[in-house]
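As a starting point, one isolated chain is supplied in structure tokens, in the form predicted on its own.
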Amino acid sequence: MKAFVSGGAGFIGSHLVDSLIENGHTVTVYDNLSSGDKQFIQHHLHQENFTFIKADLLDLKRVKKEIQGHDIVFHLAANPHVRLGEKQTDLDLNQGIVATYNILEAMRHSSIKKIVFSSSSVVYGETQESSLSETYGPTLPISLYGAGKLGAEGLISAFCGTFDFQTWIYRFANVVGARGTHGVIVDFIEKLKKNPKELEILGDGKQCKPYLYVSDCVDGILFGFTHAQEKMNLFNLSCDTTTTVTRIAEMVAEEMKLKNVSFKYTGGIRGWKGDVPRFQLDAQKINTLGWKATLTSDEAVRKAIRDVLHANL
């Protein structure tokens, strides 16, 4: 299989590339390195079955040229920072919707029919449901990041219906682990390095979400791709447990061997505008197919904390 991986130098993308290469596939990474890191794929640069292209998905002409000859597209490129949309309102429009259109249009011109897309739990918006299944609706995101992901899903669905594409769309829980460059774990570690006595926590600390370890995420992506063969394959990808923000803060302090850290809460139920404070994903659909996360949410968080701390030594 010859795979084109957009965002392949990013956090999740680089782990997916590792798995694809390990399984003997030929991989092209297309990444502008705006949030990715070439170091994450450095160990593949000498391999004959690997190509790295530094370019932007907003350059449709370039995408059309480079995508030719591939069997499948794994589309992971996106703005990874949910909060940036509040200050740059066209960011997720361009990096989410326009970039996805360019991928799909390039695929159409090259007669590539298969696309795997990394969506997000944020497409569901803020709901009163205790557990969200793929059939929940209406999907009403409260962040521009979520709107970008939902818009991209819509485009992919339309190309499947109009041009006979096949897709695998994954709505991720919060993915954590080695090579993570942002998010609550990285934020807490950086804050405690600056002030080991006090930690500012956005919101009330009661925000509660599922955290999925990155190797579980990649395994789930490839498992679904291998085992689900409908025209439209939509899956939640999550463990079946959750972790509060305060518990993450406690684990970070424990792993950094800090005692008597004072937690200072900024207040409110959410950390920032567009933050969904509490949710759980129902992953029964892919569980029934045969995949299940190997780590609980707490286990994923603790392992990710150790990953980040080790990387910073």
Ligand code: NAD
Second form
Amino acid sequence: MKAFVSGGAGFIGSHLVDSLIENGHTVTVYDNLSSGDKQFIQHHLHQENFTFIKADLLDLKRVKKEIQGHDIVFHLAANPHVRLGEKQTDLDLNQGIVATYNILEAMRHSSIKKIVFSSSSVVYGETQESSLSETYGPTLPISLYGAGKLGAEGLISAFCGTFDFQTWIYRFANVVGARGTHGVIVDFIEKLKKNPKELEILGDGKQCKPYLYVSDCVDGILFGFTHAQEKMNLFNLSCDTTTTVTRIAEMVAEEMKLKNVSFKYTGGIRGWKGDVPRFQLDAQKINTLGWKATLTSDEAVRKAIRDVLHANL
Ligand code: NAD
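Let me have the form predicted in complex with the ligand next, following on from the form predicted on its own.
Full assembly next; the chain just shown is listed first.
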């Protein structure tokens, strides 16, 4: 299989690339390195079945040229920061929706019909549900990032309906692990390196979410892709448990061997406007197909803290 991976130099994308190469596939990474890192794919650069293209998805002409000759697209490139939309309101419109349109349009020109997409739990918005299944609706995101993901899902679905594409859309929980460059774990570690006595925690610390280890995430993506053959394959990708932000802070302090760290909460139920403070994803659909996360949410967080602290690549 010849796979085109947008965002393949990023955190999750680079792990996916490792798996694809390991399984003998030919891979092209298309990434502008805006939040990715060439170091994450360094070990593949000399390989014959690997190509790296440093370019932007907003350059439609270039995407059309480079996508030719592939069998499948794994589309992971996006702005990864949920918070940024508050300051830059067209960011997710461009990096989420226009970039996805460019991928789909380039695929249409090259008669490539299969697309795997990294969506997010944030498309569900803030709900009263204890556990969200893929059939939950209406999906009303509360962040511009979430709107970008939902818009991208809509476009992909429309290309399936209009041009006979086939898709695997995954709504990820929070993904953590080696090569992690953003998110609550990285944030706490950086803050505690600067000041080991005090840690500022956004919100009241009771935010509670599922954390999925990155290798489980990649296994889930490839498992669903191999075992589900509907035209539209939509899956939540998550473990069954959740972790609070305060628990993450405690685990980071433990792993950094810091005692008596004082936690300073900024207050309020959410970390920032657009943050969904509590949710759980129902992963039964993909569980029934035969995939299950190997690590619980707490185990994933603990392992990811160690990865980030020891700069595991
Ligand atoms: P990441 O920032 O590490 O990866 C995104 C990659 O896309 C980066 O390498 C970046 O350089 C590249 N990129 C961004 N805009 C681009 C553009 N216009 N053209 C070309 N390349 C571009 O983030 P990640 O955490 O690995 O996330 C990967 C995907 O998974 C994203 O779509 C993200 O929204 C989604 N996702 C991530 C999480 C999570 O917890 N990490 C949760 C849900 C969904």
